[in-house]
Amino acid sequence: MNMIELKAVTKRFGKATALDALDLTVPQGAVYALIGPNGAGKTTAIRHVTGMLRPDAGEVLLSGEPIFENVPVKERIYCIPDEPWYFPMATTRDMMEFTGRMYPRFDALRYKRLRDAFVLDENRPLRRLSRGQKKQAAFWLALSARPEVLVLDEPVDGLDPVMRRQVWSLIMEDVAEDEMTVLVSSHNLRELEDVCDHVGILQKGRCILEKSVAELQGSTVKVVLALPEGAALPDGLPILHRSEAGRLQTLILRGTEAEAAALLRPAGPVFLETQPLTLEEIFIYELGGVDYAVKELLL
């Protein structure tokens, strides 16, 4: 079942096109990483999913229902933006009472149980807390609300490593037990790699790639090899990227590890090792086709 769908969504701000007929599908119970360079349209897409923006064209749906100005649908979605918002004089407890009125599934008992996970003074004004403590309060409230969809924009920025692990552990429990759907946008690809199972890459307001992580890592491979003196690579290799360091060559190839090894075997390599790509490498090399590869500059 498709939980979240963006169908040919277009959004313009003046003459600038933020989303250009964007198609996106987030399955139920998935942890979906929405990644892309700065200005690709990630935050604009998130604001459509949370119902903050109305598309100029296209549809934004949750379980087949439109999200914008649809209160029963929006009650199923909780968003933690990069900078969480609170009432100016509010404490965490004040925001808990407010959140409890906004979200029908809010679990007051869970709020109490999570006190041990988030070591905060719930009666201290949030404006007096550090950025990381405000993020902790945001997750405390979000997890207590028990949303069907949790939308995160740079979610753990400002949290220390121990708290990051604590937060992701709690989120993954809800994904496993309640099939909560998570849509997360972050530049910390190394961290996303540990938790996400689906990826969408945005570029210039369009989704240029959307697959499960297993599919991505199974269709692109990194090969490190050394060829005999005077030997050359076979013709027609599906090379995305190539670099050399002495006799060692690193190739990024389309295909599986077995396919890559079979294609390179005729060259008689004296050393050959295949490795799955990291999410960061997938991001760089997939965007390389649209001039986003790292450029070598002569200084």
Second form
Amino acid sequence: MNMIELKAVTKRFGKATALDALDLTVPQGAVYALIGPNGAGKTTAIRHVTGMLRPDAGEVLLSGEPIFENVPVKERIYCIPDEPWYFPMATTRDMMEFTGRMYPRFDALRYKRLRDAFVLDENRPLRRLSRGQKKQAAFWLALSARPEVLVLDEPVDGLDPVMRRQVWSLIMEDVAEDEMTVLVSSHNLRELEDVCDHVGILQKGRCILEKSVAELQGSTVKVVLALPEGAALPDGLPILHRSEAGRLQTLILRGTEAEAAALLRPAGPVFLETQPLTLEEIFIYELGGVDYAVKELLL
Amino acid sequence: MRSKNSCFDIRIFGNALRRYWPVYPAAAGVYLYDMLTRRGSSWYGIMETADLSLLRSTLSSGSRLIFIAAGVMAMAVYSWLFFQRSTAYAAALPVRREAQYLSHMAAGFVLLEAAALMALLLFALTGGLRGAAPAGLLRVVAVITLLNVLFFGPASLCAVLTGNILILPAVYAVFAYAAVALEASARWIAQFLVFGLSGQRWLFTILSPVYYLRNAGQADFLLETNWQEVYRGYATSNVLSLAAFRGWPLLLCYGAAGVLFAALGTALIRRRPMENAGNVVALPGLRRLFPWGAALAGALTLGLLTLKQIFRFSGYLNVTGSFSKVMLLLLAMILGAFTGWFGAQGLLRKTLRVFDRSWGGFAVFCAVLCALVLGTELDVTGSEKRLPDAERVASVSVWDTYAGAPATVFEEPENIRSVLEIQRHVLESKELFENAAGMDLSAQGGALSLVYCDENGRTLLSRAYVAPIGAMAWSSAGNAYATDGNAFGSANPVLPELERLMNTPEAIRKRILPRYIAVSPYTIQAGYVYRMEDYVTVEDLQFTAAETWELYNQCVLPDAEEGTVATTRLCPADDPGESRGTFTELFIPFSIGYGDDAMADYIYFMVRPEAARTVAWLVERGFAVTGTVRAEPEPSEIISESVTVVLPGLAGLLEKVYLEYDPAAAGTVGALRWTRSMLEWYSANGEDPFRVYEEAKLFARTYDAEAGEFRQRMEQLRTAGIRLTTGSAGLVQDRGRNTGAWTEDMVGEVFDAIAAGLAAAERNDY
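Next up, the form predicted in complex with its partner chain in place of the form predicted alone?
Now the complete complex, all chains and molecules, led by this one.
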């Protein structure tokens, strides 16, 4: 069942098109990583999902219902932006009380239980806390609100490694137990790789790729091989990227490991090894295919 | 109450009250301070009951405080609309935007109300409400509530229109003052461009309530005082409690307008793209209008500055603009429009690189501006030359500064046609007037004011022209505007006609009859004749009521029948001596009734040698030139720098006269020169006549009665006032001459105020 759907969503800011007929589908219970280069439209997409922005065209749906200005739907969504905002002078407790009144599923008991997980003085004004501590407070409130959909924009920036792991652990617990859906936008692909099960790659306001991680990793393979002298690669290989170091060649190919081996075997390689791609590699090579390759500059 | 589709959310409302409550005690403190500083103050020297005094101050100074408090409150409660992060947070909350907006609005309004009520409560604890009528207090609370609605509604709307918290006060101020600013600018520029345009009624100031309530003296208008009741009540209780509040219709309309603006804000909040938080203009539609508005504001501002600072144009009775001046004005307006247009582009695009585009719109604006200015200057619509249909004119009021006040109202058809003919001749001489750039109005020129009315008293046309009919204009030596050949030449069409008109039987009859009281042996109070030479009284004589009745009945009336007394001379050939302030004048005061029903009036007119009976009667009683006089110093010498603190307006005039004017050195005409020079002095210091009027009223109403300094000053003013108001050619009689820019109502109000203040001083009750 699809929890979040963006159907042909277009958003323009003046003459700039931030989202260009964007289609996106986040299944229920998924941890969906929204990735893309700077200016691809990730934050704009997230702001549509949280109901802040109204699309110029298209639909933004939660369980099939429009999100914008739909109070019952928005009660199911909680968002942590890259820099959380709090009322001036408010403490964590103040914000907890306000959040408790605004979100019907807010769990005061859980808030108390999470007090041990987050090392914060809840009576201290939030403006006096460090950036990381403010982020902790945001997660504390978010997890206490028990949303059905948690939207995160650069969620763990500012958190120390221990707290990052702690936070992700708590989130994954909710995903496992409550089937909470998580839509997360981040540039930290190494971290996302550990937690996400779905990926959507945005480029220039459009979604150029949307798959489950397993599917993605199964459909692209990295091959390291050495061919006999004078031998050439067979024609028609689905190569995404190729590099050479002496006789050793590294190829990124579309397809499974078996398919890649079968395609290369006629060339008689003296050495052939296949490896799964990391999320970061997929990101880089996929965007390389749409003119966003790493430029080899000589300075 | 849970918010699903509701337009109100109690959770947001409560949160807003908790978050923004600090504004409330701050506002309460300011309100209280204002109440305490006005506590026990009198109005025109009359003590009022606490509730009446409070109502009066609420309408005047209180309205301004509420205006400011509403703006500050809007900045506080809608602060979430102006920052990307807070806007994003609010927009993500499961509450409809209308509900958030209205809940914050309700919180802001409650805090404003609470501040006012708290101030009232604290004021009561200090004893400030002692003796106040409960119904009167409820009336004050109702007025405060309506003012809160009036000002907080537009403030809320402004918060939707802009996305920048620093711009909000500016937008709010523009919103509040736009009507009066636009009208004032348009009037000034129109008066500069349209020959003779003057005296138009202010039509749109009512749309700027903060200005209307505070500056236009509307407390008097809204609280109508019956003076007879005042004195009757004052005699028994020493406290004024009788004043009819006429302000409900106006305030209810204002309140409805406030609700309307709030509703408009609610309708627009949903359309306000939240990503525009931080932008100067938050609504996409307004972004297109903003440069046009800014260009208009820039054009008017620089246009006005040019008029005031370069042309020294003060709006009324000034020489209107020659074509070269108009072109300079147009250039300044285009420069102002340029600044406004591209300034707006810079604010919208957040860059100084704005000259790469949008020239097309600016060119269109300039084309329209040029068409309007040049079209008006060239009188495309024919409004300059428009004359009323003689058949429709029932009366015409003619007032020229040299003939003196009051204006003569002609009702006979033949005279009305003469006035129209005179105006036609003035219009034909337009070029001469417009080129009289260096004319000194006080010395060389005068004003010819014409007001045509129909049989219902409605004004058909009002025009005023600067004319070289003043004293200096009679001499040709070094004077380009002289009437003996240099400027008009011997064929000057205006002066002879005007002189003939002012000496018609109808004019003379009106000059020798008081306006409000019938002439009888019982109404004449006394008589006073004086002879001036070079503006100095060289001889005077007083008569009893019986003597004056004899003079009036047996000499003045027959002479008037023959057209030899109370005549006016405008042409130099007739009597060059008058141009140098040499003449004989007869002043006769009248009164009728006693106590509360007493009414006073007066007449004064010139006595010339041809008035045989009148002159003979005076000579018989020994009226002749005697004694010697000292030379009166020039006004420029009299305006010394020794006075460091000048009271505002006419009170300031009176005080300065008292402090520096030597009555032994000069006569009452000298006093007139004094006041005229003082008015010019005020104008030269950036004060226009309307401003002087406002300040005079403010002084008369609000000066602290308990201050010892005030007592002393009032005593001084009383002396000066008596000197100027009871003399034979005193200030009151020449009110029209010295306050030419004021309407009749304004003049009456100021003089009533001064008279009331003087009366209070005479009784030693402040």
